[in-house]
Amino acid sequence: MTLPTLPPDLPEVRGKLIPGAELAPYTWFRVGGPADALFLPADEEDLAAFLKALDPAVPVTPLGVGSNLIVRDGGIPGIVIRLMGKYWGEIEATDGLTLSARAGALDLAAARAAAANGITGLEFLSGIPGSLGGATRTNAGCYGRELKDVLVRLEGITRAGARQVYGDGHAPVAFSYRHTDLPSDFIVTRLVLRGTGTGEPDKIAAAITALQARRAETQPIKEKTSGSTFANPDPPGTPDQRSAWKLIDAAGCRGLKVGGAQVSPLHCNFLINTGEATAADLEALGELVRARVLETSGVELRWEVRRMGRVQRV
């Protein structure tokens, strides 16, 4: 397969450029069509040079580890960029309270790195599925904390191939509940995170282990699933109306199925691929849940799982 929208004089990349790459294996739901091309850059210089040379008309889509994503069955047009491998997963402690991490590092790995260096306040990251770069897209959070609470600085590459820094005296970035205003094609390459204090590494690690055990008991983490499907509604409302899973449960959706997609019987704010689901099944199930919740409670749930790409035409 070729990508006719690529300019003929595109320079050689040091990473990998894969035309027609299937994206389902890169998502936790294991669904979705191919990218026109998938680019796995070797480092920041490789990424910047590629974007600078790429025809501005070619769309670019950053992809994390696909933990909070439905790629539609028609695939994604243009270039999908994923930061993966040892280089992109590096994390280092820069002082007694701060971590510097590349965007491909997993949230859990960052929590564990903080523990190993005696840094407290980052344990909550262990409950967020996915990578740090992906977490910036939705200001991911759990256990009462969000990424914005610990984020000091963001570094990345613009669509034009230029370096850009947010925070820490540079351009501001606005965070809100499960949202940031970063440009959709901006590629986050590095984050600087700051903890709240110091402690004994063994005790911090034990706290992370306890959070992981709690998550395994309450969420279908062994299934083909993602993070929470819908954001909790904003107040006002009764306590039951501020929790997406309670609204879904009250609407009778626990265990509901469309094709190979199912609302998790364990935690009904999670959708699961039972084995043969398509992206269309998952999205249709999500919309059915939203419709039933609206009908029974008057609350319109907002998707937290990102959905992107082309709808496959029959």
Ligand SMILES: Cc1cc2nc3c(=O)[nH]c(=O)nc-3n(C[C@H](O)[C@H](O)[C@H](O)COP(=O)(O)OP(=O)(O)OC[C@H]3O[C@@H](n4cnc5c(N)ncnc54)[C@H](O)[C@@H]3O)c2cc1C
Contents of the next structure:
Amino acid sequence: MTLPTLPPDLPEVRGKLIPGAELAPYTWFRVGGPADALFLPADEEDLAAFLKALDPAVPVTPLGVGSNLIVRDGGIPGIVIRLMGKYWGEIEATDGLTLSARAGALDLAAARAAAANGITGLEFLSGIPGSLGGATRTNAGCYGRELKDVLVRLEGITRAGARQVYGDGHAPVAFSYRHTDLPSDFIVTRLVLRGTGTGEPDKIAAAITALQARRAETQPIKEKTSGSTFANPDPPGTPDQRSAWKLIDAAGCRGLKVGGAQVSPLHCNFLINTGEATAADLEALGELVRARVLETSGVELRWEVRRMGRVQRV
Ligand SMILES: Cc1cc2nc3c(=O)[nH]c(=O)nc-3n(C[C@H](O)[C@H](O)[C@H](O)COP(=O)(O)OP(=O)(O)OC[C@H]3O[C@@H](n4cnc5c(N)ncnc54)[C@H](O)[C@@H]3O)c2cc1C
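Alright, leaving the form predicted alone aside, put up the form predicted together with the ligand.
So here's everything in the complex, that chain up top.
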């Protein structure tokens, strides 16, 4: 097997720099090729120093826990950065309503930390199986709330290695449906989140457990999946034409297969890897669904899952 070409003269790091790291194990779909190099920084200083010294021509891609991604079979060119380990998962309550969390922390961990500290209003985060960094980039949300509704301050590091703060008296970030206007190579490192009130920890924890049970019944959360594949179409249209899963169902795509990829029989806006799928299978299945929905309803579905990287291995 030939490894992808590692960018020359990479800077020294204190964390881990892994040439040719396979990325499939780092994604929920478990598909995709390698990164030219995967960087797991030790802390903010390590990350900033590395990015400052890195040739500006080398592309940089942040990766969370890969719950909203198809990494293509050819892998990702340049450096993939993942905030992994105990340090990047730290969360602390800074007052009775506020959490300060590093961006590698899971959304569920933030919801649970809020509950443990008697903070309400962050329960919805327990429904999103990603990291806080990924939640920021995707403006993740469910049950009528989005990350932007609870975000007070955001810290991160630019591609040039400079620290940057947004919100809390600094420049704001523009959020829209599952999107922010942050540059795609900006690494979110820390968030300050504010709840809406206080309550009894046990009751908040019970609300989280109930939300999770509801999800387990309606979504294939134990499968290799990546959440909603397509965004709900914008109006105009009838209510049924504004629901991606209803359009997919009406187009007869529930359970449809391409190679090892399948439209989930449980929730037909979810694609699943039944075991041996490639990224190409998943993408081809998604395109087939789009074509059938267009043919049957005239609606053009828009991918919500992010697809990144090279189609074929180098
Ligand atoms: C079963 C299931 C249910 C889901 N339900 C929901 C839901 O209800 N609502 C919802 O919104 N989403 C849902 N999702 C999708 C997904 O969990 C969210 O989009 C999540 O926020 C992605 O976070 P991640 O850490 O997995 O990011 P990844 O998938 O790894 O990356 C997503 C994007 O974020 C960027 N990114 C990741 N980390 C950082 C960082 N530190 N700094 C800057 N950019 C970064 C990546 O470059 C990429 O563009 C679901 C997914 C699954 C599998």
